[in-house]
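Take a look at this single chain, the form predicted alone, given in structure tokens.
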Amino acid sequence: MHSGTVAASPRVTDYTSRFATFLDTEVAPLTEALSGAGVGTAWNPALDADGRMHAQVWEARREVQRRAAKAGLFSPHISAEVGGGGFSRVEMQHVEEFVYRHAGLGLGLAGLGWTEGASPAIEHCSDAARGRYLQPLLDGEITGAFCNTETSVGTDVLAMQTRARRDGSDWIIDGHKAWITNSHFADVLQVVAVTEADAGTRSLTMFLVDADAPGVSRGRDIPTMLADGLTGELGFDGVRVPAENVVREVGDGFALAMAWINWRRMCRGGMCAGWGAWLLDRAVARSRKRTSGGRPIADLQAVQHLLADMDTDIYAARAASLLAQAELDELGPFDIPLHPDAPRLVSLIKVVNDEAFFRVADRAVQVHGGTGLRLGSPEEKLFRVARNLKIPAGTVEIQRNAIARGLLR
């Protein structure tokens, strides 16, 4: 059992207070300006002719990121040694919960580093790459994309076909990546490629690649149920990368890819707790306002049970996540090599939240009735998000495999 605490620390309280002010003073005016531009919203953006997120919506998000970085809010999850906030995973769950509950589906979500920002994996970059890539990511000056998945390769990472071969002190990358978030806009790509075939978990290496380097091509948009115009393909045709752009060491790509993926899995705890609480707040308000037979539907036991089940799922998933995050903080959530007890805990966080949040979102739609079915409503959007969450960063079935391996090890 863990010996740490799952309570919010004083620096979390300070962070959330500053983030609340940031939402009011910095994000609100940008949201108002965007709403008058006729290009959709942060959660339902208009798309351009190629299916990509409208440039004005993307730029509004970018402005939030730059301002958040300037305010010291953007990268609390990154180690203090490289310029981040140095927050623990327990602290980050409290931060993420606050951000998702109070930003909802608005522009404010961009104020906390997400997949476009710095990741725990990229902290291992060389000193030369730190100034060129890591610091600009921390400052919100550039954005990144994690390039792991391929058209026919998802969970089975070791089956990827993208290759990198030595050419003098440089590396040459050839291959194709798909289902990549932020592929259309990223400035730097974290590309995982095979450098030594048939070497098991040592067969992969992670490279930092300039998105505008010769040989890099941005492919088509891949429309998904999120309808945000941010998912696409990337091609690599003889892309030359200097040795200093190797992250950590040659052969560490699998461990680094898992550090990135596990980070996203652990973030489910705060995300689902925050969005779940936001949906519950909206459902309670709706049940008090909506009437049937002259009485609020909140008086109906069927509706009360929907609300009670939402609350139960949110509370249980949140509690389980905080406990697991505390245990992971003691084990080292991003250590290389990773403690053998860690994968089970990471997978517990993901599967518990993916499935609980899907039930919460489903019941939120039900409480809202017809308005919950309306395209573009928060409930409809988060129902699609909830269904989506069961697949990226490892399906819920793969999480169960990892949990079983941990038990049987």
Ligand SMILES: Cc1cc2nc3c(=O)[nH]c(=O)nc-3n(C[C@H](O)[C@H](O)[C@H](O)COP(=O)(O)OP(=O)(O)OC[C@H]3O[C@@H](n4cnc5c(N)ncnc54)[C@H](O)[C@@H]3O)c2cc1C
The other form holds:
Amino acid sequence: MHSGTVAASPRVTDYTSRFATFLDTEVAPLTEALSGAGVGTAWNPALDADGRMHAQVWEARREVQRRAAKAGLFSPHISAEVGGGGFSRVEMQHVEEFVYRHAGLGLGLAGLGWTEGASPAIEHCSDAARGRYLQPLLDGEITGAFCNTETSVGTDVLAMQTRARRDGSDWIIDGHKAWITNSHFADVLQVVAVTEADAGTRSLTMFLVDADAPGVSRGRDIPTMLADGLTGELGFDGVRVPAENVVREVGDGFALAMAWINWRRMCRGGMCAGWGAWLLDRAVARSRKRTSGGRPIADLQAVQHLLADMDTDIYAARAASLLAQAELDELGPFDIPLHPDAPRLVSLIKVVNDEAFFRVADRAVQVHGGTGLRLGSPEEKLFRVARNLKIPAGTVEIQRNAIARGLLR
Ligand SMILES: Cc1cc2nc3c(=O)[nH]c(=O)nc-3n(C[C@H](O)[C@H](O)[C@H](O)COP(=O)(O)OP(=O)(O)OC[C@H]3O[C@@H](n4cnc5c(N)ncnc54)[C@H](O)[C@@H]3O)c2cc1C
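Compare with the form predicted alone: the form predicted together with the named molecule:
Below, the chain from earlier opens the complete complex, with every other chain and molecule after it.
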């Protein structure tokens, strides 16, 4: 059991107050410019002829990232030794909650490093790769993608087919990745490939690959219910990468992939607390304004129970997440090798939030009635996002496997 605190630290308070100012002064003008451009919004972007996010929406997000990096807001989750903020997981939960609550679904979300930014896995790169990839990611100058999943292999990671073989001191990568967030635009690809077949959890290695290297091809967009034009395929045909682009050691790819995935799993805590609180605020406001039989629907017990159930789910998931993040901070959330008690806690955060937030989003739609079903409304979009959350970064079934493994080991 943890002995640490789950309260927001002074540097979290400093961060969130600076982020609030950033939303008002830096993001608001970009949002206004985008709204007049006829290319959709940050959360419902127009798509280009190939199904990708419209270039103008993408560029607005990139500008937010560059400005956030300049303001020292983009990478609080990365270790201070390599140029990040060095925030703990508890601190990050508070930061993420604030950002998701106050940016909602807007452009401001891009101000906090997400899958496009630097990841805890990439921190282990060589000194040469640090200057070439990590620093530009921290500065918001380039974006990245995490390339693990393949068309026929998702959960069953160790069955992946993408191979890397040695050629002198270089490596040659051949294979195909699918369902990759930011595949269309990423500058650097964190590619996981088999380097020693049948070596179990030592069979994989992570490589940093320039997206414009000869042999890399950007494939089709894979349209999902998120409708954001950001998910797609990548081909690797004899792609040569130097030894310095191996992350950590050969054979560490599985552990590094798990560090990346666990980061996304732990981020569910603040994300769902923030978006949940935003949806609850909106539902309360709507219930006060909307009338039925001459009275606000907030007076109806049926509606009050919807609000109460939303509050209960948000509170319970937030409390469980903060406690688990505090325990993980003590264990070392990204250590390699990972403490054997950590996976259960990480999976607990993901499954609790994925399932609670799905119920919260469903009830938010219900309180809004037909308005909640309108295409493009925050409730409708977050309902689709909530459904999505139960699959990427490991399905809710896989989280249960990990929790049970932790209990039975
Ligand atoms: C919008 C989106 C973005 C994504 N972004 C990325 C990305 O950036 N990078 C990346 O590498 N991948 C990404 N993915 C892929 C994602 O991680 C996989 O979709 C996910 O891991 C599930 O794999 P799968 O789709 O192959 O499902 P499957 O593995 O085929 O699972 C199908 C069903 O079987 C169940 N199942 C499978 N194996 C087991 C088991 N051993 N025990 C119990 N149940 C099991 C699953 O829980 C699920 O219900 C993304 C996916 C989506 C939808």
